[in-house]
Structures are given as structure tokens and as C-alpha cells.
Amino acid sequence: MKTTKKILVLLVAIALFASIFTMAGCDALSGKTKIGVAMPTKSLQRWNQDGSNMEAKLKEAGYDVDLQYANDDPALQITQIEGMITNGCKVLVIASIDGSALGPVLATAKDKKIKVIAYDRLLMNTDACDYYATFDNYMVGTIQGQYIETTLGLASAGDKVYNLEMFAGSPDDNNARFFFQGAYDVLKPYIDAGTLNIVSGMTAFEDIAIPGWKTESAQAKMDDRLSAFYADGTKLDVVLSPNDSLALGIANSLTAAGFEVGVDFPIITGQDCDKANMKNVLAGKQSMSIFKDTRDLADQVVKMVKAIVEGKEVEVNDTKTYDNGVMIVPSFLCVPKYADKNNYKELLIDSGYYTEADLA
């Protein structure tokens, strides 16, 4: 009987010990602080890379990691984050599907004094977003616009006119507007001067945005524009695409319509340096892609997590740009670059981001 009581007391003690560790944001068995990482989907290569980079870097730094992918389902992402909160995560790193859909679950996190870092997509309309880690999203668009400007020689074009079509990203992704505005601010003077002619007339963000960044939607929209405005042989010189998933659909549409590399294939921009797109760059079906080295972003987020856990000041380099509708979110902006057929080897291969075989 005494033995049974001792066992019961021991079990209660273990349960109490485990609950204290959980409340403190620690795993009861390992004693490590637990970090929740919520990624939007596995359907795009970049999020797989971001998630695995983040997990590896955080584990290397000594943390337990709860990494979840939400299959582009906002309701599932909410459920996953609720689980992370229940399971005692001390910090949440969230790349949202819909930046405005997480308000209530983030409020729960704030009530439990769990810090939240928005990862590459700003969390909107909440006061429970403590930090934002991303690349300079306006600069992403600026670089795309400057690439078009330089490649076409717009500053010295004289009477030449180039036909342009524009696409923008998903309306529920706050970054999409920064990408578009950065590019548009570069290109607008040439549009106003008539050097760039938008044959379809589609310039408003709402008209050119592609929900969910879907490749097939971009392809369908490009099909529509080609049949409506270019079926008579009108030349298409350049397509502004904000990222690689859209660029892939645009290139597919052009190929299906009979456009040929080296003959009439237009300039196409992109972002993320996905493998399929870099193969297109090397094949002449895409001109460039913005390189956002997710290893740099993961490194920065690990620094931010470490500072939070240790109660130290978190490093940020922007306290003015990112207004989420409730507050200006303190941010750290990493610097993007672009890769094309001339410099891809140095940026992507020599740095170890890809192997030659990855792009063969």
C-alpha cells in the first residue's frame, strides 16, 4: 500500500514538473525551449526550403522545434498554431497564408506572453505581432523594374516603344503590394512617356493580382491576354512577374501560344530562384529571378529568437515601413539580389545554395 502511494506521489510530481516546463516554454523531457514554426504550404519549393532551413538552424542553436505546414488552408494553420500554444512553445515564427486571418489565435498567444515573429509575410490587423523578419520587399520590385529598365535601355530608348504586360501577387499577401509598387515606381515614368505601352491597359493592382500565387491562374490570365490583345501578331516585349510561380505559368502560356526563345520570347521577371525557374532562365524562357537567400533569413530569425528567449534586445533595422493596420511592426530587412544566366553560378552554385545537378 505504501509502495502504491509512493508511486502515485512520484507520478503527480512528474506531471507537475512536466506542466511547469510546458508553461515555461520547455519540453519536459529535453529541457529545451520549444519554438513553433508555421509555414503556409509545401506546394512551393521556397517554403520547403524555408521550413527546413529554419528547423535546422533552430535545432543547431539548441531549441526544440515544432514545424508545421498548412497546405494553403488558413483554418488548418490556425489549428496548428493553437496546438503550438497548447504544447508550450515560447516563440512562434509564422509565415501566414492569409495575414489577416490569425487575429484571435495571435491574441491567445499574446495573453500567454508568447512572442510572435512574422516570417516574410506581415501579420495584419493585430497588436500581437512583435517582430517581422523579411527581405526588403519594396527593393525586390525595384530590382525587377530596374532590370527591365536596363535590359531594354529605356533611359535612352528615344522613339522606341516596348509592349509590357504586368502581373501582381496574391491580394491577401501584404508583400505583393510592396513588390508591385517597387517595380511600378521604376516603370511608371516610361509608361507615362509612352516608351512602355501596356496593350491590355491593365495596370491596377486589383486587375492584375493572382490569388494564392497560383501558377495555373497566371497561365490562364496570360492565355486570355494573348488571345485578346496579341493574336494579330502584336509584339510582346516584356512581362513583369512578381515571383517564380507566376513566371512559370506565364512562360507555359507563351510556349503554348508558339512564342520561341531567341525569336520573340519576351523578358520575364521572377522571384525566389526556384529550380524549375532557374532551368527556364538557362533555357531562355525567363530572364531573371530575385535571389532571397533563405539561409540569411533563417540566421536572422534564430538571432531574434535567441534574443527573445534570453530577454535581450532584438535586433531590427526598420521601424517605419511595415504598418499592419494596428501598429508599426519592428522589422529586420535582409537584402535581395537578382540572378540571371550571367551570374547564377556565383550566387547559387558557388554559395552552395544549389548544385550543378539541381539545375541540369
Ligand code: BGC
Second form
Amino acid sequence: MKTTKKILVLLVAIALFASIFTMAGCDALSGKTKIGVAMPTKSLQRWNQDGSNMEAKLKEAGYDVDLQYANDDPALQITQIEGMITNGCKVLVIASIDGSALGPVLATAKDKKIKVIAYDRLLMNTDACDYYATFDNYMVGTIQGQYIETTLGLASAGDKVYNLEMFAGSPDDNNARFFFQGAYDVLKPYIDAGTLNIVSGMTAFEDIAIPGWKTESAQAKMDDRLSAFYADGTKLDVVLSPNDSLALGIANSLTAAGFEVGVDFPIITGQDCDKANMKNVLAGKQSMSIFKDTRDLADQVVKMVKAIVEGKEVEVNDTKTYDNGVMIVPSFLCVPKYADKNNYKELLIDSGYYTEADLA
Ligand code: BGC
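Next up, can you give the form predicted in complex with the named molecule of this protein, since the form predicted alone came first?
Every component of the complex follows; first up is the chain already shown.
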């Protein structure tokens, strides 16, 4: 054979070899199995942590990782997942923006025998969601409700009445209803008994939900409620906030309206233990947050990925709760905890999640 012909044959062979590996979910050059990780946004601290934990732990386990953030844009997330499929990812780990928007692209993945793990947020109305790993979302709400119950001493409040306002998360996020229901189930008996009084009267999920979990929208909604119902000096004792991005907006609104820590600043709940919020907890502008150790969730998901790739049984601990409209998705639920100014050191600093300087 002439040299040019030999080179051509060699090139064709390499290309063929590479495409076979890609089809098998392996990166042609490294020979490693490739995993796609789709995260919703870089704009909230927790998803950055989730993304980098997942990437580091998957690499440590010997996989190639295609990590993408979708800027809270469902259409962009679809394009990114399409790319992961084309690039030969063997397993997709997806924290969705709109849990119901991914049906067609997930169907493509299923056709290609790619397994899908819903990360933190359930993928809705699809039969192409193999597993779900999250924190116990109902328990998150329960802990928030119980925090309010114990801090105000509701069980022994007698004739005392406390004024409450409630918020809920994004309606396109299946978690949001679980958080709200968990908290509401604890608070409802006290609302019914009149111990908790919702001055605005707003209790329906649709009325109190904040699309996109946006801080600014929560702030604007709190501004509205303060001027409509509290401008006359009516006391506000407590605000149920499902997470930290909303709690930040609510605290900003209260501060702008002249509420003062140690004087009339209400109890505010939260979730995620974001740095900005833990600083607010230390400053008295938020009372608690839910600690969901993203390292635990990443560990669990990496275990799931390994089991899938190795054809072993995937560990789950819940096969009843998460109905996505088409099927009940086998789930692994991690355990959330609450953090406040009394236990944050042990929980967040001693565990190496943050340094003191992070919260200074
Ligand atoms: C997550 C929360 C987060 C919220 C906003 C939810 O799906 O479970 O931890 O605060 O989304 O990003």
C-alpha cells in the first residue's frame, strides 16, 4: 500500500473506533464512560455546589463528566441534554428547571437506552425517569413548621394570637408543593384554632407561590403585603419561607419597611443554608435554614450511577411517594436537618461545609 493510502485506512479505523466507543457511552480518547450532569442555574449558590460536587465525585469514580448549567432557561436545558445524548453520555443526571418540560428529550434518551436520574427535583409526566435522588422534601416543610411551632410555643399558647404570612416556591418545581404541605400540616391546627392568624388571608398555594424562586419577586410580594395589611402597625410575628432565595427577598423587604432586629423583626424560615442567609441568621434577619448537605446527595447519586453502569441493583429507600403523573419513581431520600445560630458551628463549620471566614 502507498503511504497516503495507509494513512487513510488508519484514519478511517480510528474514526470507526471512536464512534463505536461514543455509541457505547465511552469517551474515545480516555476510554471512560461519560455521564451528563444538567444543572438549572449558576445564580443560586446551592446548584453551583451540587454541580461541582457531582463533577468531582464522578471524576474520582473514574467517569468523564459533561456538566452544564442552563441559566434557568428550560429551552436551553433541552438543548444541553440533546448535546449530552449526541456526545454519548450513558447516564443523565438532571436537576430540571421546569420538571414537565423535558418529556420529548427524555424519550429520545430512553430510545437510546440511556438511563436518567432526576436530581433533587422530580421529572414529571414521563416514563423515562429511572430513579430519583433528593432530600425528603415533605420533611423539609415539616421541620420548618415545627420550628415555628416550638419557637412560638404554639402548643401552650393559650389565648395568644400570632400573625403569620406564608410563601411557597416555584409552581413548576414539584418540590414546592411538598415543602408547603409539610409545613402547612404542622401549622393548620393552629390556624384553625386561631392561634395563628393570617392577616392577609392568603393560604392557597397558587396565591403564595413565587415563580422561578426569585428573590426580587418575593421581595415585591412582601412589599405588597406589608403595605396592604401591616402599614397601620399591625404586628407581624412570623413568615413561612420555603427556601433561602425567598427568605432573602422577604428580609430585604422588611428591612426596607423599617422592621428592626431585636424590636419587631419576625421569625423567618429558610432552606439551603446559603452563605448570604447564614450571615442573615447570625445577624438576626432570618431564624433558621434547612441544611441539605449537597455532598451527601452527590455521594448517593454517584453510587446510583456506578450501580447503573455496572449493571448492579440501584439502592433506593422510597418506592411510594414520588408519583410523576405517569409512574412512581424509585427514590432515595436523604435526610434534611435544621440549622440556626445555636447549632450552625457544629453542622456547617465542623463538618467542613463552610469555613468561619465564609460566614464572616
Ligand atoms: C430545591 C431547593 C432550592 C429551590 C430553589 C428546590 O427544588 O430543593 O433546595 O432552594 O429549588 O433553587
